[in-house]
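Encoded as structure tokens, the following chain is the form predicted alone, with no partner shown.
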Amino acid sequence: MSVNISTGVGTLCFATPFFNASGPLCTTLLELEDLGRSEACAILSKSCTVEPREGNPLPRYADFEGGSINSMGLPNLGYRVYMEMYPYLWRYDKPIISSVSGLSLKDTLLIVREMCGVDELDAIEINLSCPNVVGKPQVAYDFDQTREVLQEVGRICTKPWGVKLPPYFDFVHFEEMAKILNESGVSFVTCINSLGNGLVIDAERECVVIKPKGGFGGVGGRMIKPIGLSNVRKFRELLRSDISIIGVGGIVSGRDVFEYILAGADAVQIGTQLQQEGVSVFARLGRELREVMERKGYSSLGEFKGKLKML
């Protein structure tokens, strides 16, 4: 049986449903070129700020059983450098997406306005959910501030754009955020970012495993998949049908990809597993997803996307 795993997010066409989450292995031109040569369906660059940032002190990332913890602090080369990279990445013939994480609304609007002038850039993802910048709250937990950001970005952005959200846990919060998103011009929603302010302890050394923020950091990896799935499912129930959803969190196998699409995701991003496995993860996920679909008799993603059954 022929299996087609192509999909779309907004107006973007993807050959497969998976690409990198902004974070691991997407900061330098060499890393972005590796993504271009891989079977990732798109190239998403590191969340950028106006000026380059070194990020938080080392060690700021650690793996543990079931996941990872990090407090990177948005290390990046500054948006001007990424703008210069996009023409070089165009030769890989896949969508190029810029992650933007201005440290203020003014910074965000400056970056978005200039990014919109880059012909080779296909879309912009506004990161409203970084939990690891000291002294900076996650914007998407402040609904009034989120509404203002989306209104202002919508006024100036001439490319398809979306937002990356933190995890939500209360249905009232889902409903409030969905209302804001439905009133905005977003083409897609990416959920979820890491679970903020987790703590991992090395019992042998009797200490924390990362240095910034006293050991507190964003938790990702396999253990957060149920939260990622719940956010995708609930937003698919609440959002306009024309807003695509990109699922993130704990994707390790092709079966995980299948579950996210079943819950309503149009595509997925890979974070912790990309960091641990490298860009070969995308080819493996493709093989495993096709195997799941063949076993179940599905020839396309649309045959099961969003069709999660209730008991």
Ligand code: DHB
Given for the second form:
Amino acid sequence: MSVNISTGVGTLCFATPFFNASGPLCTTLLELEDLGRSEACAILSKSCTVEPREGNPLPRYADFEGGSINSMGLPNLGYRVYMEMYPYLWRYDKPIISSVSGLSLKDTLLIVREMCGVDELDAIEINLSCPNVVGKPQVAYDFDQTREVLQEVGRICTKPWGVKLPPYFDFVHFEEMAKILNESGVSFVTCINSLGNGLVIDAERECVVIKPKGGFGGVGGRMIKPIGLSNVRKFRELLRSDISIIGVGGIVSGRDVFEYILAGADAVQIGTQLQQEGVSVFARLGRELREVMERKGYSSLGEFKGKLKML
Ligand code: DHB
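Having seen the form predicted alone, I'd like the form predicted in complex with 3,4-dihydroxybenzoic acid now, please.
Once more the chain from above appears, this time first in line as the rest of the complex follows.
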């Protein structure tokens, strides 16, 4: 049986449903070219700011048995360098997406305006959920600020755009955020970013495992999958049907991808597992997802997308 795993997000067509999360292995041109050559369906660049940033002091990333913790602090080359890279990435013949994380609304608008002038760029993901810059709370936990950012971006952005959200935990918050998103011009929503301000402890050394912010950092990987799934599911219930959902959080196997699509994701991103395994993760996920679908008799993602059953 032939199995088709192509999908779409807004007007973008994807050959497979998985690509990188903005974060691991997507900061330099070499890393972005590796993603281009891989079986990732798109290339998403590291969240950029107006000026280049070194990021937080090392060590700022650590693996633990449940996943990873990081407090990178937005190390990136500055938006001008990414604008120059996108034309080089065009040869890989897959959508190119820019993650934008201005340190203020003014910065975000400046970057978006400039990025819209780059023909080779296909879409913009506005990051409203970086937990690691000291003195900059996560925008998407402030609903008034989020509404303003979405209105202003909507006024100037001429490319398809979406937002990257932090995890929500209470239905009231899902409902309030969904209302704001439904009244905005987003064509996609990416959820979830890492769980902000977790703490991993090394009992032998009686010590934190990353240096910035007293050891507090964003938690990703295996242990956050139930939260990622719940956020995808809840937003699929609440968002307009023309808004696509990109799921992220704890995807390790093709079965995890299957679960996210069942919950309602149109595509998924891979963070911690990409960091740990490298870009070959995408070929493995493709094999595993096809195996799951063949075993269940599905020939396309649409046959089970969002069709999670209740008891
Ligand atoms: C960083 C972490 C994030 O979770 C994010 O969304 C953006 C940036 C960082 O620390 O670099």
